[in-house]
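Okay, so here's just one chain, in structure tokens, the form predicted alone.
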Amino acid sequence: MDMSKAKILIVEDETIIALDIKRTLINLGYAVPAVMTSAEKMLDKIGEIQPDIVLMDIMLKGSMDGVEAAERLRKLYQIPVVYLTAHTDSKTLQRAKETEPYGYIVKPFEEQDIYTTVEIALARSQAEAKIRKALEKEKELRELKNHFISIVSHEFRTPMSTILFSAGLLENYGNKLSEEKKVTHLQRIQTAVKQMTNLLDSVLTIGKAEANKLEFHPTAINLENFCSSLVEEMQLIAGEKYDISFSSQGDCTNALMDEYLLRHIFCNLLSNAVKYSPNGGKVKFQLTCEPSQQVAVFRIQDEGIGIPPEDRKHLFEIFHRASNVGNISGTGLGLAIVKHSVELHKGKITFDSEVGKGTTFTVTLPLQSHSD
């Protein structure tokens, strides 16, 4: 804050005072939005003008005085009120200090009395609310720890106990199965351990991410061979239920992109358009490359349960999750780091959607994107 240009709200019902009051702030460098003459117009009005500091008479009349507008403006607001006050008998002095006032200044005043309680008031007022901002900060971490924990744990859990189940089974009973069986126990731990290799190498890309360290090495690569190979991939994971389809337009076979982020992007997209989709269904992963324009612009189109307006605004937030997805697991994690890893191409990310009916992304990123 700059002190100088502290805007300071006068309220003093003696037009005489006030208007003093008034041309010594200004002639101290503070700017003055107002000087109001009761309690209730104050009130009225403060969320409109928002001052720095309230310069407030004690034995205001009318049917609130200062001090039970203090009260308010503390509970209300938190801006900061230093009192104007003559004589007070020591009842009302005694409210008046329950408000904690941030300094008095006493009538009649003298101009360094003025700059000196002020400036004061806005120091404190300053220091105090880097402090409220630092314990913000530092409840908002906590609380974000204690999210991840919960819902790391609960990621894990399925997982793990896959490998148990599947393990214990071929330990106790493996002459007894056939080998058919067995393949499939294995597969179903090797499956298993995949999840949790990916929900950790998610957690240690989110933290980069957030560190500001996530690196970026753009190498060349033919997008259109890497999305076919990816829709490969993910086509096998879905199974029969879902029809994952890839189109592309352009010439797309020399781009300088990351691979690795590009995995990132792709991979959460394609995995959400089907998880959200859990009456299976069709999957359209386009790709158009616009070499005129030096864009590639990617489109992953789903026919699931869409995303409600209200959860729009937070979608790419750590560990957002939509209202709307019951029981589906997931860790709020994906979508992040999407879009750090679209922000590292200096591309940008949209996505428009229905509820019931689908969504698509759309993924606009620079043919050539170069490594600062």
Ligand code: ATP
Contents of the next structure:
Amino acid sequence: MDMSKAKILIVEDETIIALDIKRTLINLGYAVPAVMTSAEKMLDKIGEIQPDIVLMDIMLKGSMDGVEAAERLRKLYQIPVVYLTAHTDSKTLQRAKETEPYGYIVKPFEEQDIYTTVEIALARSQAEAKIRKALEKEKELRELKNHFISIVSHEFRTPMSTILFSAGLLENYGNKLSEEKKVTHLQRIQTAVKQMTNLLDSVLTIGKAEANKLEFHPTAINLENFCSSLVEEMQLIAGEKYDISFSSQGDCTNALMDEYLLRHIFCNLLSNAVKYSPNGGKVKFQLTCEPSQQVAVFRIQDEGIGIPPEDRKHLFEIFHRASNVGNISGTGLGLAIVKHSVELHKGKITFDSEVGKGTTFTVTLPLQSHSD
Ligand code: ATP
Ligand code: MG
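Having seen the form predicted alone, the form predicted in complex with the ligand:
So here's everything in the complex, that chain up top.
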């Protein structure tokens, strides 16, 4: 803020003194948007004027004196008050102290007194505003962290109990189980460990992304090969209930993108498409490259549960999960990571959805990305 343009409101019922202060303040380079003659009028207008400081006569006539008015300003608006005092009795002075004023100017005043007191009050009020902001940010982060911990620990429980259960079975009934059953339980353990590893990976990635520390290293990549092998991987994981297909149009063999981030983007979009189609179905992954427009367009279409309208605008927010997920598990981190990864590529992501019919996500990325 430009200190010389600070807005100062005067509340003083003796007009001659008020005008004298106003003139002095303007000479010193401050703005004086108004002079008020009573506390009530001041409180009426304060929201509109939004001064940086109020110079307040302690002994105001009317039903409310300056001290009471200052108390309200402090509680309701956090606007700093500097008192104007003449011969004030000690009881009033004591009350005034309790409102934590930013200074006193004793009448009759010198221009220099006003200048010093106002400058100190402005500096202190700015410092305090900074601290208040930092505290708020801190509180937000603390809340986010708590939320984080509770979700993540909840998500860890399921794979952990799977591991415990399968390992227990193998330990106690190992020789009575068929080879086939043994393999099933060993696979369950491996899947559970993979789930936990993925979760940890998401947590670390979103942590980096939120701190703007997600790195962006574009390299030459054949998108056609990349996407089709991703689809093959996903088909293996998803099983027979799903038909995941890939098609591509245009020349997509020569792009410059960050492969690690691309993996985050499309693993999550494909796994969402599968996860939110609990009855199985078709998932289509289409890639279209338009070298003339220098973009690659990726579409992932499913026939799943869809996204309710009221959830759509929050979908990319960290931890947000739609109201229709039922007992499908998830942390709500995936799309937040996707969004960060798309933005690092200077691309964009949109979606279309109909509840009960399905969802299509469209990602558009520049074919040749460069890190800045
Ligand atoms: P994870 O962090 O494990 O990915 P998640 O899948 O719940 O958990 P996101 O991928 O961020 O989290 O998705 C956020 C929410 O968006 C989901 O919880 C779900 O409600 C909704 N959603 C995302 N993709 C789809 C989809 N293809 N169909 C229906 N709903 C979806
Ligand atoms: Mg997901």
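This is a predicted model, so every value here is computed, not measured. If you superpose the two forms and keep the largest set of C-alpha atoms that fall within 1.5 Å, you have the rigid core. Positions refer to the first chain, counted from 1.
Here residue 185 counts as shifted, since its C-alpha moves by at least 2 Å between these two forms after the core is aligned. Once the cores line up, the CA of residue 258 ends up less than 2 angstroms apart between these two forms. Core-superposed comparison between these two forms: CA of residue 126 displaced by 2 Å or more.
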